[in-house]
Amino acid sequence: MNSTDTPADRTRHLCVMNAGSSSLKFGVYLPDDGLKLWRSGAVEGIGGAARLRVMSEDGRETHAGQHTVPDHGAALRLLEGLEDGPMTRGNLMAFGHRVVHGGAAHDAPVRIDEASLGRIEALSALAPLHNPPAVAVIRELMRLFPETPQVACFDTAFHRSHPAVADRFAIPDALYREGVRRYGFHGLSYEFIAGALGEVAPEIALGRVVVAHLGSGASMCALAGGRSVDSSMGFTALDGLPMGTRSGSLDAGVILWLQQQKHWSVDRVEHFLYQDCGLKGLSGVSNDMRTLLASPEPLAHLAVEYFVYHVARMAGALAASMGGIDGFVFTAGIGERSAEIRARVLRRLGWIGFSLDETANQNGGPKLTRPDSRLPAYVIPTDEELVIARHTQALVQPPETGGLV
């Protein structure tokens, strides 16, 4: 078959979304093909002026164009009308999303009913750029699609291995039970690299590893035995590593100087926060490290050291939760890319036993440091959309069954 092919002609295929405060990314998987993936892209920039971008599974773009799209709904209206789009409904067999937050109900996938909608929009106010948007693509979906099945993936999910000492804050137990704890995010991430360290990094796959999801949101995970026992984020995806417009861990009371002395109302603080902080916010120049690294502003220079100097920082603390360290990943955005941050964090840990190699380093890896390392560094590309499709299709169509249930 070539790229042409419609899903149709081939085989069932499943629909991952990933809805961001202005963006709605997708892929379309061949179930029947191990998962292969058949077309991926975005609408960028949902509430004015978006850019849609559509590719095949060569590479190539099959789509492109600015569109005026209001809102989320606008967007999968667009996506259904193209030929050969995400969307074709053919053999369609089930939509599956991320979801950022599942709150302490959800440990695992589920499939998404008026109840589990709810549960999840009922949480909005911890994951507000997150919650909503995936809220409503599910919405119109269901307004679309009603018999097609639809399945809820949980960055939240995967952190629930965590112990007591790194689950709760020193609070009364009885905010514990309201739902009041650490619950760690990017869990699709670190599940997928979870899984590839097998194949990537045997020797460390079931040992101690630190994580490092670096992107425009940032955070940390320390596996173990290829479970998480530890992560940077807490309550709500606002905690741990400094990020691209959010703050990161901030002392509480900064909050409660902000509201009493200034003035500011929730709102406020609220988008303060989520869209004004992080490395935004301390450099006064952009939220984008490549934009960071190449300026000559000295709160640029500032601000690229802070967010190095915290990811080195929790390195630490996440090794410490762990009684120890074997290895430590890159990943995402800056952690793939970013061959100048890389090299910073490493020599930052050289005192833990990393050793960093300047070619490798360079040549995007996948192995970082040197031959004769006390301890090694993997850059591993993460793709938390494969992860969604594996569960979307083990939960629609069980391998007792072969079949949708």
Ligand code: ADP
Contents of the next structure:
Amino acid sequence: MNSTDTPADRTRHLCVMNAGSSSLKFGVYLPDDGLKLWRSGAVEGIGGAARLRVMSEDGRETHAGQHTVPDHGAALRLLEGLEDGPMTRGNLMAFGHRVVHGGAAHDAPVRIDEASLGRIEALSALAPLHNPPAVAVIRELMRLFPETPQVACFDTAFHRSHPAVADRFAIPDALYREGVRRYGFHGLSYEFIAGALGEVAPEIALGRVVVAHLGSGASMCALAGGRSVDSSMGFTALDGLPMGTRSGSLDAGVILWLQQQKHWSVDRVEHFLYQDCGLKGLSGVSNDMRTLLASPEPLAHLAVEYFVYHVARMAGALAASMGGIDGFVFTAGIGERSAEIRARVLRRLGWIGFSLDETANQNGGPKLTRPDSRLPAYVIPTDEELVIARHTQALVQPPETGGLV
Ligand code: ADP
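Given the form predicted alone, state the structure of the form predicted in complex with adenosine-5'-diphosphate.
Complete assembly follows, chain above in first position.
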């Protein structure tokens, strides 16, 4: 096969969808080619003048442009209408979706039917900013491609193995049973890392590993024997580490104070916590780590140091959750691309047994520590879409049947 084949020339392909509040990212995979990525891209700026980009497997841009895209349904119709685009009819085998919140009941992906979609829709109350776009995309695909199976993969599912002490807040049991729990997020990313450790870092794959997913959303996970036992994120993706625009852990008294003393409405507090805090709020300069690292502003320096400090502090907490630590992994935008942040975190963790290999770190690893370091640290690029593609293939094409079900 060569790169000019269209999906319809191939036996089958499956499409992974990642719906954000104002974006729709996608990837088209070829299951008969070992789940090779064939097309990827995004519609960004949904709700107004949106940018469309489609890339081929060798990084060429195959489509680009500005379009008026009022909602996620319109974004799908735009993709469907593209000639040689990601959703060419023919041998479309399945759609796999990233759904941020799967609630307490979902510890694995599910094949979508009306009943399971109803359960996912009900979870929108727990994740009002995150689940509705995924539900809208699933509904529109049911309309456009009624015969094509769809699978939902949840960011919370990988964390359902947490013990009760990590799964609860110190609040009455009745609220826990109503769903006020520490769900944890970025689970698809941690699942990818848990699977990749066997190849990249086999000496720690079955040990106690702290994984830092440091992107514009940031969290950390305690992986013991490849299973999640604790996470920095809790009920929502606001908890834990400081992020691009989210505060991370915040004394609940601050929120009471904003409401009582400044008379901020619920909507204003919500917007503040999701959009105006974190690196952006603290620095007053930017939510982007690259900008902050290059900035001469004292508050930009403080924001970077605050981020590093809290990643290192969380590493200590998660090591304590596991009764020790055998290794550390960096992943996602900042973790994968910023040698400076990795170096500063590992220097802070020197006391625990990490000795940084400066050259290896500058060269992007994967191993970041010296041969004589008591503990190893790695950088491993994450691939949440591939995890979704694998689950989708497994659910629509169980290996024992070898065919679609
Ligand atoms: P998302 O959570 O949106 O998927 P990513 O994982 O793509 O985010 O990470 C985006 C973040 O990565 C940006 O905020 C940016 O600050 C940071 N980033 C990307 N490249 C670099 C770099 N070379 N140095 C420092 N930070 C970087």
